[in-house]
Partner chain sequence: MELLNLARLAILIPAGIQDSAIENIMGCLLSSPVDAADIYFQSTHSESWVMEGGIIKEGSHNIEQGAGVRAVSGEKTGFAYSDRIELPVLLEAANNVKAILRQGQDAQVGLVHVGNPVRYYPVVNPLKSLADQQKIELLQRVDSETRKLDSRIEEVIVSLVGVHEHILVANQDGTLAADVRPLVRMNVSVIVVENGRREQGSMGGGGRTDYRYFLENDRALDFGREAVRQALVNLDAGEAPAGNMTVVLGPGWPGILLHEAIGHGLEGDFNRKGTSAFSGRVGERVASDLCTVVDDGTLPGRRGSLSIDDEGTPTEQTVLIEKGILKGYMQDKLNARLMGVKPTGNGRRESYASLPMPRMTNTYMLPGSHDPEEIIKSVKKGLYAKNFAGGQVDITSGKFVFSASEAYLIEDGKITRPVRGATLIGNGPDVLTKVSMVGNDLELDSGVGTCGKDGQSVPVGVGQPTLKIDGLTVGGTSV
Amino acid sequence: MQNQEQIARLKNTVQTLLDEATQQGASAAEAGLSQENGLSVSVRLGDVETIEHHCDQGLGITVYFGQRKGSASTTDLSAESIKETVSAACSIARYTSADDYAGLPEPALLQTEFPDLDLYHPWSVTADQAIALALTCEDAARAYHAEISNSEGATVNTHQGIRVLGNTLGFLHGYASTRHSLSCSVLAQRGDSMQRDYWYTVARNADFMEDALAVGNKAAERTLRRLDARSLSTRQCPVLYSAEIATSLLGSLIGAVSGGNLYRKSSFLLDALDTPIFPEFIHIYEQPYLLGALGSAAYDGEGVATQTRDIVSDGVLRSYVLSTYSARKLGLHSTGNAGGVHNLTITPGQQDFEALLKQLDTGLLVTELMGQGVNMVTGDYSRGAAGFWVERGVIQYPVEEITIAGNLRDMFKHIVAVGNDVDYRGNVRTGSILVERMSIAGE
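Could you put down the structure of only this chain, in the form predicted together with the partner chain?
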């Protein structure tokens, strides 16, 4: 209830911004406003380390004078500041060039239905309760094994916020959402080998967070299994990306098929639409309307309706990922992806993680990637990695200080399996992914 009043108030502010823009001569405008607050507590070695109270707000406006565009933003929401921010945007539009492709979305694409996506579940946790939860988690991790030697602590975060978006085509909508998380990071030592790892859980609804003991135990287990890691000799072998890092492969795909990189011709998948870029069994799609999911949204950053749609089916690239501007540059229509994709999902295969290890047979299981190392223009891929050496489907020993390299175009084509061990924590949902062959560099 209180929420609805606040949303209404913020919608008024956005409308004021848009009116001010029109008054200052803009032919069109788009404005967004967000207000967020939260609490974050961390504990370390059994005691409170920090308590942080968050309170953020900000507004941004883009104005159009014909085909010229200017933007401005501020954290100050006072009436005076609103005027100044609009003037700043208008002043910038005097200097930018007329761009044939600039402008608000096509009105027909704007969202008109606003289903409740179940994104708002405030958590009435007090600082003391949050501390107790973090302590439970960290205690579990520290008690897990004698070799757990130190801790970076455990952190509980809870955030709630409201976002409102409006434009001069009459779109004006706002919604509230929440996000809660618990994370834990510990160290283990055996002789000279010191390692660190972590685990976390995140959800819109605190009831769906993983249990604090489980998070602590997992953090400890992941840390311990890295002890006594060694390098590998340089070789080629199959590579299994564990689910929590396999998301980065889909991230690279989205980078390569997003409008910005395509119209700038800085993608290794130029002109790949309607051609096979994966093996036939791969199916990748967006699910913006999943209830309570982290990536759900009925409209994108421009108010364009999001769609449940295929990006890849039968291994063929079916659609790009476009905002209004990039779509126009490519002679296409927005796909509702200004600001990114929504719950990107790759259809899980039949195999669980153990079965994938068996299929890998002898090769590398990667559980951590380091550095950027991805060239979007050429698809060249070379990243630092850590994980486990596997022989005949059985994990042998942890490895580190190696790189894995290839070209994304080849890597995509040579995916041989996707597991059913899906990591649901983020906006990209995938199981573990097995790539037939990559180059490993090591000692």
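Now show the form predicted alone, given that the preceding structure was the form predicted together with the partner chain.
Nothing else is written out below except the one chain.
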């Protein structure tokens, strides 16, 4: 009940902002307000390093005078500050150039139904309890093996907040959400070889997080297996992206089909709509209404209704990822993606990770990527990598200080399998992805 009362108060504040914008002469306006609080605790080598309590709030407003746009923001919710913030936005709008594509979304696209997506699960963990949890996690990692030589610590985070969005088209809605996490990072040493790795768990409901002992053990296990890493000679071979790394491939896809890159003509997938860009078995889609998922939302950052929809089906690019502005620039309609995609999912195959290793046979398993070597205009791809060399479906030894390279258009077309080892810890859901052939540059 208290939560609903707080949302109602914040909605009143947003409506006051919108009314003030209208009174100051704006032809249209949209406003957002957020209030957030949380706790963050970190430990290292058995001692408490930080205890932080977070409490933040802020509001922002965008006003339109015809096609001229101005924005302003503040953290002060007093009546005087609201007037000053609106005045600042209006002053900016009066002196900006008109943009034919600027403006609020089409009213017919705004969300009118607001299902409970199970996003709010407050965690009543105290600082002492969070410290104990982090220590349990780090202790498990440090005690896992004698070769675990140092620690970068363990961290517990809990966050809850309320966001309200409104505009002068009559849209006004707010909701509460939570997000909790536990992470651990340790170092291992064997002779002259030293490595670090980590593991983490995250969920909207703390009951669905991995156990602290499991997180610590996984962090230690991942670190130990990287010891005595070698480089590779330059070659071409199949590459298997582990599930937590494969998300970056789908991230590159979304970047290439996002409106901003498309209307700037800076995408290697320009004019690729309704053409095959993947093998026929690839299906990539959004699931914004999954209960309790990290990427769930009934509407985007502009109030446009989200949709369960295909981006790729049967290997064919079916839709772009568009906000209102980018859609207008392209002569299309918003896809409800102002602010990004929602639970982007690639349909998993039947094979588990071990079966994918056998299908890989001899090649590279990638478990870490470094750098930002992706050219969105050409699709050229070159990134530092670390992982494991695999022969006859069995991991042989860890590798590091290599670069993997190719072209995203070719990489997408030559995906040969997607595993069922799906990583659910983010807004992109995928299993491991096997690419038929890439170039490896090493020693």
